[in-house]
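Only one chain comes next, encoded as structure tokens, the form predicted alone.
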Amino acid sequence: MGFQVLLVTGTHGNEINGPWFFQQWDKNPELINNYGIKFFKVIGNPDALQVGLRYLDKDLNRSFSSDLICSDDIKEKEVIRARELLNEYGEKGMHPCEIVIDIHSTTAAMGSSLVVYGRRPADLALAALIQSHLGLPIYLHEGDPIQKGFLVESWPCGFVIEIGPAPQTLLQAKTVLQTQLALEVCLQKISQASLRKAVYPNHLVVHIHQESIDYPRDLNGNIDAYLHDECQGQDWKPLEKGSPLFQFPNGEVVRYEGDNSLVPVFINEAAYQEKNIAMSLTKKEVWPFLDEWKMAFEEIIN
């Protein structure tokens, strides 16, 4: 196996337990087969986990964009730690990888789940192998300019892993067995297309991104009202038209106009208030597998 594989956690310093986990694989090595492929265990964001903020002057998942990265004047902490990871471990590093994994845990109830950025082939391929034997959901991020510099999207295949819910700065022995659980499937789902003996499947279903939704605010920016105790918690169930989203102290609730058809994401998520985001919206597709992706992937690994 030629290839070389990148896995990251801790890349927000404030989701402990994938960190927590790799210094206990660093002990214990056999807890995870590592079936036969190279890989580097990397903490994303090492000064942040330390005094446990998810970042200390720019979110590190959205340092990678290249006007960032070539900037001749970086003085955030995170875009140099950025441009550190990338002349390490990208494609013309010191150590090369074709493949990164990142690592994350979410305070959203998504349980396991996988993000796509955009529909490059290979990562089609290599999540639906995931899907087909864990059943993992899939939001596919596309079309918002607002978000971008994302770290997987700096090396050839890849994808973030969430686990949730997870609340900061806890170590969760749900959250440490399923991330767990998620990199040794990633291992030898990969091991096995390296030696073509992948099965891939039929289909893969995704949930693509509409938009996003805020929290009502004032006219100071600030949260007006909370979400709605019957919103909580329901990621990855379709929202019906009339359904609460918000509800002010006084008790006047905002209800839900869009189409019936759009699921919701990352509900409440704890660090996206800073990004005006409440939740996300998806829309459920079930695509069939193509054989270009197989192809795309097999190139890189082979």
The other form holds:
There are 2 protein chains.
Amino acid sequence: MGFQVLLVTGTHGNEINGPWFFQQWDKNPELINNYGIKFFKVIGNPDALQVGLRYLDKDLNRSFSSDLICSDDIKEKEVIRARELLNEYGEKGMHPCEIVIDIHSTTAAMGSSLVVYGRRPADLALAALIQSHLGLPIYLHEGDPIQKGFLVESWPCGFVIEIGPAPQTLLQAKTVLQTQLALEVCLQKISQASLRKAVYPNHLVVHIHQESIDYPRDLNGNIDAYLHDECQGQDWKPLEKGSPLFQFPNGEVVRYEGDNSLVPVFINEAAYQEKNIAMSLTKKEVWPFLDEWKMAFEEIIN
Amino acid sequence: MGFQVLLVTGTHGNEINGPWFFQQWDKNPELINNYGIKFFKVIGNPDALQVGLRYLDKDLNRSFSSDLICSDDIKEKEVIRARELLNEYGEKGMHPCEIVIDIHSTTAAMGSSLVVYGRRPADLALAALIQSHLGLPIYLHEGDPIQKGFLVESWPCGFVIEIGPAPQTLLQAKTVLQTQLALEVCLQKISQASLRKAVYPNHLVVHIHQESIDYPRDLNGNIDAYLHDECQGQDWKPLEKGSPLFQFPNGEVVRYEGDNSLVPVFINEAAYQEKNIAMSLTKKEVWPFLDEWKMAFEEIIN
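Target state, the form predicted together with another copy of the chain; input state, the form predicted alone:
Everything in the complex follows now, all chains and molecules, and the chain you saw is the first one.
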């Protein structure tokens, strides 16, 4: 196996379960079976982790755009860190990695899920292998001009694992166990594929990003209504026309007036208030698995 | 009514539901019936709220010890803020308040609950009125030499309202509604008492602090085991001998070996990791209501 895998946690410094698990894994390498895969594990944003904040100057997971990284005048700590990570583990780095798995947690009830950025064939192949084993949903993030510069896009293959609901800075049994399981299954599937022993599924189920909805806001931009209690935790369940989305403190309710077939994700993720996202809406599709995905993936790991 | 009440939220900057509700209340004064009470509302730590951190230099709710506040050489932003709050709203301040209600949220499943510091008769009288209306549990914090300098101790009467589980920095319908209700009941009971129309209960149920338990730690002081999933959320339920408390990533379980009658509170409060508290243990007692509590309380508000 000539390829190497980069495992990242703590890309956001207030998502502490992954970093805690890495620390434990350092002490006891047998906590995860690595299936013979060569891998590096790294804390994405150790300075932010230290103070328990998502980031210091700028969201690290929006700092990997080439225009930011290639700039001669980098001021934000996170853009400097993005360049560091690429110099160390990027395709042309000191320890070149071909695949990256970036492990996050979220205050939304996402369960264990994958976020795939765009439709890179190799990503879809590996995601399909994970989905066929764990049954987890996949959020295909694309066509969102406001959000760019995601970490995993800077490597030939990779995606985000999102686990929730996980309160910020709270060490939580369930989140640790889900992180551990998801990581091990990733390494197992990569190993099987590199040995040409992976059994790919016939289909891939994806939830494709359509749009995001913001909280109701006042003229100063302050949030004016909270997420309705009946909407909290309803990630991955299709919204029905008329179902409650937000509630003002005076009792007034904002209802969903859109298409019956859309599926919400990242409902009430605390960190997305500043991104004007109360939830994102997706469209579920079932795609036949394409042989070219497998070929693209196996080319990377052989 | 010659007395004034101080209502505080955002004493910890990552507990955002109270401050958000205050903002809404500013816009719409009818959100709460104040029952004719003169009150001030204030954000405890606006600088920490701005960045979403519990505090900047030092926990504001441990910064009210007289030795800190009276020092000539104050460095910590929170001690400066404590002095400011006392100069403004303290007994001898510009807007003297006799009662303070300090509204918090917690990642622990405390429900709506009160924390009373020590056994000041006036506090017990008001707490008994709230308990008889809402039925909520009361944590009597005393005899804990490691923790001191709580905000409410600097006013003649007052306590903390704790609402949870509430993830840090997450706006959440349930927490807002519980905050609103608890505040209104406080103002209602204070008003009734000041008009000599309060009906005091015959008993007060208290959970008296006994000791705190820390997470298992390694030789470097790092947390080595997470709270066991079966213990998460079990606040206010008596621990049974042999019940699981913590779990190491290798599966090893630490079980409770203490007294069957103790009741845990603040289980897995994220902010208490740094205070070496995984939970506190209390002893439940039912006290007869004493007339002197009522007299002490009604003296303050008349």
